[in-house]
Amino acid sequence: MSFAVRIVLVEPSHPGNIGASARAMKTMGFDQLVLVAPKDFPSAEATARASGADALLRQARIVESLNDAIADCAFVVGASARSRSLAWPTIGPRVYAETVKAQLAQGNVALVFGPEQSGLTNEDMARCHQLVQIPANPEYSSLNLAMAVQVLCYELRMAQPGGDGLSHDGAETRDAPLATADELNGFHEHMESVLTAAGFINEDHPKLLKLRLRRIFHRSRLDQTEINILRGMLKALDPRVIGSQQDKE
């Protein structure tokens, strides 16, 4: 039984980690493994930590960047464990594994994890749409790698009724599919590009309104339809489109 759930390890430091983690998938039923600027892979220590999950390490794709890994996803949790100086959508494990599989039906979905000692940036978190954490000892809070990708494959496999895989029962309809990852960055560097020629945004504003503006949009699972909205809008509004009209008149 495999489930279509896509484990993005970004620039995992460890390759021991990277066997690990493969091994963890496994066991759970998972894939589909995707690496993101690994240190140390392919690699010995990596195999012999698979213990048995050789395949799936064989057949682990390397990007790049993130938004290679999760270009075509519909639906991106990252898991962390850091607190943020900007609030992100955050949610358990439990209720995590009930999103994932309601969102299955719309399109694919990634879990992406961050490098081992400093987890997620705050540039890799904006390309998600919720932020899972796992719940565990404030005084010892810290996880393996492998132990989070674990827990989390472990919470998506209880989460199928009876065995029998994900249940798509429940999803949200929708008239169009979900934007895909690759297309939501296409809208915020658009958007970006407007409100930086209408004077909103400048090089005196701080990251954090960037983010603040991605994450308004993500609680909205924009489809398809609406980004060629949005987008049309923002061409229609931009001073630099008007301007040369004018011109032309």
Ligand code: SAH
Contents of the next structure:
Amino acid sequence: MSFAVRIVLVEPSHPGNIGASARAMKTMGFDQLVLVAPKDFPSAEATARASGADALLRQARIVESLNDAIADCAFVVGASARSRSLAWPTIGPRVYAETVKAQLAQGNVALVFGPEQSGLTNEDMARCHQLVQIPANPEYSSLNLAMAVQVLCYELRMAQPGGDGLSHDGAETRDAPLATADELNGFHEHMESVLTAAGFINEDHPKLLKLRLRRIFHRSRLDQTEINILRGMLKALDPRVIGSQQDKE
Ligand code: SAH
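Provide the structure of the form predicted together with S-adenosyl-L-homocysteine, given the form predicted alone shown above.
Whole complex next, starting from this chain.
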């Protein structure tokens, strides 16, 4: 899984943060890094902190201004730790991830981070369609630059189907298709008949128990193999079947 989202660092002052950002990007499947007037780059410290992501650093594009970095982008999101005097539309990471996912279909998307000391200026923010803020301690809300890159890349990754390595209904970890409503109903009717024959379901007041049993098994999202196992168990435990086997013996 790789993402066509450009990560733009505006005037990063610490080369270590550039390297750590590259590493954060690579772990999440991003590879487009643009540096706007970095104070100290290339640098041995950046390469060291990038760890295995040094190729990503070597490919980084270096530009003079934010305008150059985002010139061909149809959607620009700025990452901001705090609200400015001028209210700018700000969203949280989950909404941002959904928004970026939708915008990627329309054109290039840039995610812009500010310098460590001062953050994005009002002029920088005026280049952004939207700001995203990572919820944090209101008294100490400024994350390290590379950590902010990590969180926002992670959120984008998680918003993809299968982003957590599993499909949302767990289907990738299944070795059989989920049971259909019909198969589930067949199982419940079978279970109810066995439990009635066993005297467990009181035929005068069966309703609530039957509903509760259905609720338990609906929660467990049974697949077809599991239904077959359960029905095999019911068959083996059915007093009518056991009785007829004993008759034969
Ligand atoms: N001191 C600056 C923060 C600089 S941190 C300020 O108060 O604005 C460097 C960059 O990391 C920020 O410009 C922003 O792009 C990103 N960042 C840090 N914390 C963040 C947060 N809570 N939400 C979103 N972005 C954040």
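Keep in mind the model is a prediction, meaning the values are calculated, not measured. Residue numbers count along the first chain shown, from 1. For clarity, a rigid core is taken as the largest C-alpha set superposing within 1.5 Å between two forms.
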property: Rigid core fit then Met25 CA moved by 2 Å or more between these two forms; result: no
property: Rigid-core frame, C-alpha of Glu11, shift of 2 angstroms or more between these two forms; result: no
property: C-alpha of Ala181 off by 2 Å or more between these two forms on rigid core; result: yes
